[in-house]
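The form predicted on its own is given below as one chain in structure tokens.
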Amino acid sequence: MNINRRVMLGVLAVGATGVVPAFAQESKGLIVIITPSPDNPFFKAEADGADARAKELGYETLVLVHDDDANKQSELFDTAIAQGAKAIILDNAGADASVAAVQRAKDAGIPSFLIDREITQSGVAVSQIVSNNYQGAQLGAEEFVKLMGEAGEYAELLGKESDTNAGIRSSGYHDIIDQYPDLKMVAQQTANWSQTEAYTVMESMLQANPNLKGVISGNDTMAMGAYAALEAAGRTDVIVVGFDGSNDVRDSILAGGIKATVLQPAYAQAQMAVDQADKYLTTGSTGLEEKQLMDCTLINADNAAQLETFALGN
């Protein structure tokens, strides 16, 4: 229901009861929520996390999905600016493509708070909260060549090549495992974040290297992926490690199957971004730097009863 409809019943609903709704006395306005697909469990812990705290602080909120694509991003920015929205949280389709949606939002009023993906500019977007990538990509390397034990031939599942998260975390990996001569890596492709292409993909590199003694992922749901490939093809043995800190993941880890992850904590920087946007609207500013990077914590057997939706507990 249109946010303006609302409040609007709201005030028909005092001249019958005379009695004000809890939302048309708290409402401070629309906050929009835009993200990737929640079939990643990632981006729905984003989206879930915007939008438990949005209400917490008193706005209405509007939950929609890109899906990666800029042209129905740029669309959901066209409905979030007819909508009259306070303000949007983002996590974008697209470094480049996401600019100008951004700052046709910024030239009609509204700020946009990012998450977890950055885009090119700055000066456009408030804020852009992002994962320290490259830190978590170092602990999951030198994880990975722990388990290796510094030898071997391996595989890397590359993310989407228009995410700059992608290619941070290629360059983490190679800068920790490249050090190590014994380590070879014999294959290397793009499975774009997708667990249905990763098990495809590790199914073609495990024909052409049957000697393959680990995976290296550029997220979780990937790494998911190559393990049920791995599995289906009776390879339990070849050690596979990921990145974001899933459930799915967790489970993994305490079954014995994949060996390690990373966390980027995505439930909390989806508050924090929504926690900055109030204090924008509020105060007219946040009253930090546009750019902030939130480090990542390893996750392996020893910890990974403590995860939960992104978090660690105690």
Second form
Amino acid sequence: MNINRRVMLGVLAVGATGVVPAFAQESKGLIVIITPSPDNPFFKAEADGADARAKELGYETLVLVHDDDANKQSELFDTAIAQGAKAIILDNAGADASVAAVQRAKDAGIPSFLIDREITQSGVAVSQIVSNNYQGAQLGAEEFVKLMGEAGEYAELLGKESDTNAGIRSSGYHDIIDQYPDLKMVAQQTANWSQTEAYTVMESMLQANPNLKGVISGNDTMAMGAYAALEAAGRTDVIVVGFDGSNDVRDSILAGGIKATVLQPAYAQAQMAVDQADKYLTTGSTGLEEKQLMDCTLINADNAAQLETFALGN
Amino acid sequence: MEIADLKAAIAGGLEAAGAAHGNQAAGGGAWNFLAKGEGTVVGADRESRAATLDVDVDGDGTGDVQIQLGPVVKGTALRDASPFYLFTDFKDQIEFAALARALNTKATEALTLPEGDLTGKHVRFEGAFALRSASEPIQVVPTRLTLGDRA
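Please move on to the form predicted together with the partner chain, as the form predicted on its own is already shown.
Below is the whole assembly, all chains and molecules, this chain first.
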């Protein structure tokens, strides 16, 4: 468990001397940041973004990982409650399964600020800031249609079913692609956002569909896995489009591999959530709607060079 | 709002024009406007799945407003120009997106346009459009579109 050092030291110091150390008096309290595994750079960027902003604003932080396990997430919420957190920044482990945990924190007087993924109820979290996945998926799909020349066989890699973002991206893709009668989806399968799973799924999709011309993927890690499988099969001619805007896919685009992705402003989104938490804790209100959408941006060879850690420079 | 007035306001700064005449969804992003206007058809793409008409509204002979004819309609301007559709009121992004799609479909399904070349025809329109920057082209999703010879 990645417990912030200052919290640990603080606890030890209080235990040893019975006196609250000076730096703890300056602290505005503890913000607990809970995300999926940082193995996916997207989640690392948001955890880093939230952590940096919270410290800038004078909070202690505790960064925890739920590994997309709702039970583990529930335990982490108990930890946050037991530690007397002032606020929780959460990228959740399931749209339905997370409602109870967020409600429990609310009942304990701890407001939650959600990023990236929604939960299926309003009025439980204070903020839910998510990328405009529908808008982003349509950008990705328009680019994909163009790259495909509006015709040919393609496959789709879906994300984790418990995550609303998997469904919304797929529906954004299809609202565009299905309007082109010469584009034929020959395979559609989940790879659960996972790079290794996408590699295996892509191998079998390619065997079953040798005429495959394109792959549209629900995220970048799956796009990376798919492209690796295509490369291994000598099929780098297949057009791959991802979603997230990771540095890995940026590098692939610049090297002529993957063709495009859609940037979600992960780092800025996490910082925005912390700003709203701070405003809420200070004034009692964020002054904003609970559910907020942040626009996504198409990334291709034209602008990939400006992309760094989920933010587009000039 | 009349498109000419709106274009003048936008030229003076999108943020100010948006705050005064438009609507922005929670979380930021595009400014969405409701507009009406009239002009002359100066070009069209009726073949594409995302069919469009180019309309000259200021009389300089070049198109300054594009009317989206569908069936592929870009964006969610119809939904987002309406201040009463709030994302918080919807279960998830999927339902909120379904609303946008339904509005777009309803708008373009209702259009009746004659086949053939429409260049030179006079057109009146009402609809919504979204801008992320003042320099972006205006692409109107029409809620009303009438065509005729120049009055």
